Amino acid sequence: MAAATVLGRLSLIPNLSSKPKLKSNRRTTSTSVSVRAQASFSDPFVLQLAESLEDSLSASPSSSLPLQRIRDSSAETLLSTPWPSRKDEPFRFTDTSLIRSSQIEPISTQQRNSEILDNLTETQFTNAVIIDGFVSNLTIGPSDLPDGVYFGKYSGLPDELTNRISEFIGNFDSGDLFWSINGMGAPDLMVIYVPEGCKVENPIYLRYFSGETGDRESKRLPVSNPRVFVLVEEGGEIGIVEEFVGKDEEGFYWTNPVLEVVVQKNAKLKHSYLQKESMASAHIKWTFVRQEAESEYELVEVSTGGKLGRHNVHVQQLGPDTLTELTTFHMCVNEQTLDLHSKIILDHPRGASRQLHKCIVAHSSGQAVFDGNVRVNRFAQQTNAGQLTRSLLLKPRATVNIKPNLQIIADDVKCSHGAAISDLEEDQLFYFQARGIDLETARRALISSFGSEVIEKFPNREIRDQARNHVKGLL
């Protein structure tokens, strides 16, 4: 069912009591479609948002078939999903009223923002500059990428790759409402493709900027929906870096990105993620990873920006001898909510997962949230899964909500998880003071070292230095 058809038909329904039945070319009974249509009318805000997303793309050129497929399925899902509230378990600790109370305006046209492009810091890596969801600049040297590697828009794919890429696009499990908003509002699709057996030495750098900002007084909230798909074929290796930056440190906007990843047999992907949005913005990101047998996926994340920041990470292990490693660090230095919702599903023998999450809340109105779910299903025998979260609360009334969740159905496993929440230890502070170091310097050193365990996991020196200097600046 096309997005326009869904919206057009729903807008004609006068009330809920009529129990409308919509025809669909999908394998869905008319009754279930009717239920979804009625559910959508329980939240007029979502319907209005869906209409504005559709209008924002109406002037765009005709999209590719896979992207249109994503838009159609997302429109149907979006209209059946109410806006999340604190009564919903996944959002029990995460208040989305910053977005809900605003006048959301999808960014519909690509504007060349010369100020951003002129002030870019130089990088040695192959990179793309994505402004407000649109690819504004692509830098690829003649010898930067090995033969067969593709990096660019889906519309520029060679004919021989189009069918190969298309079979994966749109085949991921559905996420939440924000996943569907991206699917319906994404103006284009970036693709990274690594052929079989190819090892890319240097990472690909995706630099996201929010050029258009709104107004907090009028509550005009521009939203962008960048979307990226990565396919690493059997035996391939690559690193990707995602960096999110606001042009204005107090800019009022909403970034709603999605990254979909397929890592095939014996392939490796190292994913570095830096979130440095403005302190007045909203940033809600989805990362969905599918790993085949003997593959490796590693995420290293440092998130410090956004009045509301949330990262949903879902990983599915689709074969034996698979390794997943998540190492993340969140730091709240203002009146912020930073949230990590992760899910790792192990379905096959000898799978392994390692997760370390650290967070610092250094503001009395700051809040950190961690909801980590590791599920070891019946056939995932001889699995080794570990999860650890550690949090520092540095101010009175600072808040952290931790919900580790380890579900084990298999019986031959080695699994563990742990959580710790505290202020800095007095013994450590005394150690510094006994050597003539003042209390403030001692606290700053201990706080910096707390996050350095994660920062040092970045595989590239340039990214490590950038993250380290950014955190020090905030402290």
The other form holds:
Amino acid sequence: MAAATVLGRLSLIPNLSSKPKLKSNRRTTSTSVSVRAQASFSDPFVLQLAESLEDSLSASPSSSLPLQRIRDSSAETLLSTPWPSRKDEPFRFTDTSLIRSSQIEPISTQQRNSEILDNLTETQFTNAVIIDGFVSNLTIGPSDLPDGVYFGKYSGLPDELTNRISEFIGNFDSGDLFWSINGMGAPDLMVIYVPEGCKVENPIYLRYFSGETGDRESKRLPVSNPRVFVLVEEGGEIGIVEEFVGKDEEGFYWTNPVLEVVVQKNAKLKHSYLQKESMASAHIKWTFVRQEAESEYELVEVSTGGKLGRHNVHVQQLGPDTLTELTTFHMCVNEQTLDLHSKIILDHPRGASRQLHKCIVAHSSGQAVFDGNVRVNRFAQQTNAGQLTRSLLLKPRATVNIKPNLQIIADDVKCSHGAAISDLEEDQLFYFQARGIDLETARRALISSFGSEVIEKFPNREIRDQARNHVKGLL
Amino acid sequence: MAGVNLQLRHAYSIAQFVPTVSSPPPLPTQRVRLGTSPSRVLLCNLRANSAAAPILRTTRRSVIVSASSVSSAVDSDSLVEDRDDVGRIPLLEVRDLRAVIAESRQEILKGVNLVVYEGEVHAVMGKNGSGKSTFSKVLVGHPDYEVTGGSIVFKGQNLLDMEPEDRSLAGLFMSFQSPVEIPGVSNMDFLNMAFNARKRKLGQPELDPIQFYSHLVSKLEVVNMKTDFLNRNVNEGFSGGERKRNEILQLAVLGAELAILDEIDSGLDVDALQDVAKAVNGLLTPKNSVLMITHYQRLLDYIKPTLIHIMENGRIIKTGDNSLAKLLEKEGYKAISG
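Could you please show the structure of the form predicted in complex with its partner chain, as a counterpart to the form predicted on its own just displayed?
Time for the whole complex; same chain goes first.
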């Protein structure tokens, strides 16, 4: 209360001073407030992290207004948010000690990673290479994008779009600590804008690389905070592909990306997400989607990387006759935890959601986590929501924690969920053997086919083939 | 084709000279297979059972061979011995076969005797629960059953020492009574995998999908199936009739010296039955044999049996020619067992 009052007073002070002085003054006041009023709620580890994030960006050129606003609100949130522990429900089965016990080091400068750029496999699509959160390379052919479509940094936006886009950026109250860390640490803001009625034929490819790697011995852990915003205007259509890769297989780093999406009325977004981080890394991603009436959002995900990999998906349906489709596949082949936390909020009539989540745990110390919340609120009558999760546990002591979580307030609703956990089916294995196929080949084929149900949903063939080959390579 | 046959004959000849009685072949290395758990619907945490020990194949077979006299089997044995088989080599020899359900230890097969020669068609008939399907599953090595006595020799080899996939590669094919669905694996890929397993066994080069496709198309015509079946996942969403056709397609593609057809006629309409029967007849040669399991005379009208066996309570109690089926149809099983 006292803090709020002080901050409220601050906001009323007229902006008469010069900019540098005001900035300095604000920081001092903020620190004082934190020490005096918030001492009992703040986490020293989080405060120190917030400070290092702030320091890492102070050397960079002046930030865009939305990024600055996000930073300010994130800083405020971090003052009172402790690091999550196992006692917090959202992290009950997700151990973040890999990050917590490390010496976190925000990556402050854009690396000249010519090695990464040289080794890039060529792609036909319009694409951006984002290294350690910084936009390093942008490839747009003259005829690749229709008129009015924007793809690039926020700072390059035409003037007529800046206000439109600023309206939406950062307006999300349900993010967690990691959302705020990105808000505070994001060095760049990438924007994809699709104007009204525009149907973009080929997908836009976002290729995220982690070029900086730390040291497991000294526990130096570089963190990057990539941030992307997508706005598809009324009747527009586009596909985006996100691919996350580490520079090498044993890279020790933390990728903390955020993607914000607004799909306007009668618009469509197809979102492909391929997570192939190194097996020693941490990957904690937020995807926040707002859907207006009659729009469609379709996510297809394959995640295999990270000693700790987590995807937070939050979808809000903001109008009637809206369709949300999430099809995801997590595969643990090492000692790793892969976690999907999804929340779909239906607030309007005749909303539909379809969710399929598949996990394979092929290591005794592997763990898959799924928390799937579907909330059907009072006005969401005639909702049709389905959720199905299937898990394959292929080793003794392999672990999966599954929490289907349907909260239904409306009374004219069709909702279903199912959860099945098993090893490979004996009957199917025998069927292969009866045709002369040995057990090992049969197991490989069945495991491959388990994931292919998701992989086949990638709308683009190049991505489908890439995902399929990646999964086969891990088996 | 001729080359393939020549090689097969050659391999067969070699096998014939191994004296299986005086020096039994060494047991193949047993493969350890992880225990499996049934699918379960759970709303909470599950940790895979660390106490589950791997199931060894050896535990499913018993070395004990019990000698027992079964008076009612004498008829069957006598009839077998009376056959004009001088100079012919048996393809399959089942002697006093006993088997239990692996989990419950309930004995299902109680001394089955059967001999099949090359080029013969055998039909096994009997009431529900008499052990017909169990017999076919034991022949191909289904893990639900454990052999507790007797012997099975196929082409001179002890079948009980062989893994299921090796029995298949040796030329034994079973058409399943209720084929399972395999979501995510296309018919094309499945058949290519199985076909190439045979190629590897014969030491021949494998076919890539394009080469294999042209081989496959001609077989589709044999069973009157459309090419779009190849892109569908194995038996997924297939009707009962489509599953049966798919089994025969696999037989046509892979070939077999002994095809065990477990109730291929159930679930088929008259037209489909004729298609399937025509396909089976088309695969018959003086070298190939068929063992059909059926309830109905109708199938025998289309695929003429050499011999018919009546199974009851885990044993073959009577063997005869086609007139036995007519007697069965006319007077029922009571007339046979009485």
